[in-house]
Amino acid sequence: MVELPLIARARAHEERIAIHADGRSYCYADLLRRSETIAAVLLDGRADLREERVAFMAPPGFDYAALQWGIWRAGGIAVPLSTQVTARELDHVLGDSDIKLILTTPAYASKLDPGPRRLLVIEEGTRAECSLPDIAATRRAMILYTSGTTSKPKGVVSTHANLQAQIEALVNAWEWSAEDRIPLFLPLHHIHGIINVLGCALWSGAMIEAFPRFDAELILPRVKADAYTLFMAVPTIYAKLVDLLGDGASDLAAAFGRMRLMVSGSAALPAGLHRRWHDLTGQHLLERYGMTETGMILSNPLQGERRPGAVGQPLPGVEVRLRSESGETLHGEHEPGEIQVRGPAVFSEYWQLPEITAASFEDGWFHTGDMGVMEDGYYRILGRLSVDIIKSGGYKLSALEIEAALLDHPAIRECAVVGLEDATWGETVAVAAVPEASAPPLVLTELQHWAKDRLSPYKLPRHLMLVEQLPRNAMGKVAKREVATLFTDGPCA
């Protein structure tokens, strides 16, 4: 039987603890047995799922990893679902990827309305076994839904080889080992948690301590106890921790300082926060840059200068170039251009979107849509080419998706969504709305309450401005940059 390298590597660490969660420890042998059982249940007499898409929802930890591995070992494509997904978002993901089966655990069964699809709840005592199929590295492994410049999230398809390349680049660059221990509290429908933490740790034989979310009361005592060698979080979490450490928590600051590596990502890390964290803990946060389609692309070095405001240099196996608006490759420093990337880690396709996939590549180079510049040997991110992308709290949000949801509100005739710069979140969602003439006055809290069943919490607007008309260019298109200035020039909720 041809096993995936991830599975084969786990066999070398069978007796080591893989995951600790909810007061229980699970070794790699437990994960191998459980995922084999799940694969057998999925196959149900078939020889191979042959890339059938299987959606799954589980809390971070053992159940999540076992479901993910079980889908892969049965020959399926794993489609992880956010535990905060709304009914509208769920309908899009399930419909777009043609899901016929959803896997979950008893704790999450009530969260899911499968509609015409089969909902399979994996109980702890479930037992099944069968011969498992050979899994080639070229097979599709996972679809993650990411917001882009369309009103609906696109399915990013990665093969097993893509995921392996993403993991190996980080294991190499950050020197992961079986002796590492890391907390996992990042969302597991997002590449940061799936690859940078879960994937790298399990590839290395390391130990994960899983939490449903970042909970300072649970996690910080473990930090003080030197439970972890690595720590990975988004800037918003580091900003919260700075506030805590600023209150004189010197023992906690010292404990953070003893970790071998602390990483920040998924959103820009303010240079001031980088310096403040070093002042408090002695740690230089390692900032890196990547995206769902590529995994991590650039990283500050493990050994060497970690420069505030910069995202470092290309990771092993990753090629990066900057291209000017006229299509020229830029070789000099201080010349801004679009970041383009090539290598085995880059995704294979957008699910069932061949034209968009083709337009996203040029001779094998993927267009990230991010502007960057090289400064003294380090890359720095300048922002998005598209104003319809908002980066907030580690998430990449589509302004068009949020607009489409808000336009269903009976009091909104027109609206435009933009991102406003924010020291804590990177950007926050702001909406300028033209109200219906006969509608009662619209206020932000009421709009948020109405939208919470249509948008995940991190997509909800944080600012609202009512306007008589939206600014438009000569072609009649809404001028998003002018919309953003409305919030800096005038009052908003």
Given for the second form:
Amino acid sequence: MVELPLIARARAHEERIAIHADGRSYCYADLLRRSETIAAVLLDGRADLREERVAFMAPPGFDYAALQWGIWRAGGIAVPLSTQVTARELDHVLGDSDIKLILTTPAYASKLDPGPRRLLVIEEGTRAECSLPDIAATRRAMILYTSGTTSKPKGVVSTHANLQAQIEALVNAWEWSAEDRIPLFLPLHHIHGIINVLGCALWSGAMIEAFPRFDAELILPRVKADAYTLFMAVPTIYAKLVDLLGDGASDLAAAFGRMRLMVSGSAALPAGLHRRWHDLTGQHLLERYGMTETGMILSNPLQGERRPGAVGQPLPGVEVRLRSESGETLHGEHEPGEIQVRGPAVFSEYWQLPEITAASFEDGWFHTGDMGVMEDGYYRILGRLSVDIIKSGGYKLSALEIEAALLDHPAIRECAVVGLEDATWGETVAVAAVPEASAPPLVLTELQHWAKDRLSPYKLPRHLMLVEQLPRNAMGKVAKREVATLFTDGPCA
Ligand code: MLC
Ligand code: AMP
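Given the form predicted on its own above, produce the structure of the same protein in the form predicted in complex with ligand AMP.
Below is the whole assembly, all chains and molecules, this chain first.
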């Protein structure tokens, strides 16, 4: 039988605790048994799901891992759903990936309106067994929806081989072992949580302590008790922790300092925050850079200098090049170019978007849309090519998607969404809107309230400015950089 390496490896750690959540501990044997049950229920007499897409919703924890493994072991493609998704966003994901079945747990069943699809709630006591199909590494394993330069999020399809390469690169570079213990509080519809935390930990036989969200009151006492050897978070979380730690030395700061490794990524870690964290805790954060389509690409070293403001060198198995605007490969230092990536970790396609997929690659090199430069042997990220991508709290947001949603508001005739720099969130969402003449004056809180059925909470605008017209360039296109400057001088609603 051809078993996924992730599953085969778990058999070597059956008695070890895999996941601790809600006051309960689950060992690797529990995860193997539960995922086998889920696979058998999914198969329901069939031999193989043959890459049928199965959506699932569960908070970080044992159920999430069991559902993910169950779908994989039955031969399906796992489509994880955000627990904060709105009905409209859900409609897009389920329709786009042609989902017929949604899996969830009793606690989440009432949050989901499956429409014409089947909603299967896996109850705790369910038991089922059957022979499971062979799963070749070349099969497609997962679709993650990513916002970008199109108004609707695109499905990023990764094979089992892609995911394995993404995990192995990190396990090797950061020396994961079965002795590691890590808190998991990041959302599990994005790779930071799915691959860097859940995937690497379960691959290594390590222990995860899961929390439904980043809840400092629950997590910090565990940090103080030396419950973890590793910690992985987005810069916003480190900014919030710096505020919580205050100025002086403390037991908590010392406990952070004792961890084997603390990693930051998903957005730029300001050099000042890196230094401040070191001053407070004695811990040099390891900053790395990655993307849903590729897994992690660049990383500061585990051993050696972790340079503030830089993202290090390519991870094992990942090839990186910088390309100039005219398409030349840049070999020198201090020459900025687009970061392009090649290797076994790079995704296979955007789901049912062959043209966009083809346009994103050149001779096997994936175009990240991020600009970088090499300085004294370390890559540094300079920013994105597109002004329509916003990174807030580590979430990638599409200005176009937010604009499309806001344009449905009866008081908005036109609008432009931009990201404004923010010390805690990296960027925050700001909207400049041309109001409908006949409509009552629009205020931010009312707009947020109206939009919350359409957009996930982290996509909601945080600033609003009403303008008579949007700044445009000679071609008539909205000049986004000028829109951003409106907020730096003008009053916001
Ligand atoms: C929430 N708020 C925001 C906001 N999000 N304000 C501005 N900008 C935002 N983005 C507001 C809320 O409305 C609320 O306001 C208040 O801030 C607190 O919200 P919260 O939800 O309680 O915040 P918190 O739970 O602390 O969440 C912050 C966070 C979370 C950073 C923990 O955003 C998070 O988990 N981010 C990680 C996302 C992630 O995993 N990205 C990886 C993508 S993969 P009020 O008024 O209601 O109190 C990737 C590849 C790679 O990028 O390289 O890893
Ligand atoms: P996502 O598409 O959600 O996977 O987000 C990937 C994007 O996050 C990248 O293309 C970068 O723009 C950004 N990103 C990730 N890590 C870093 C980092 N360390 N520094 C700057 N940007 C980052």
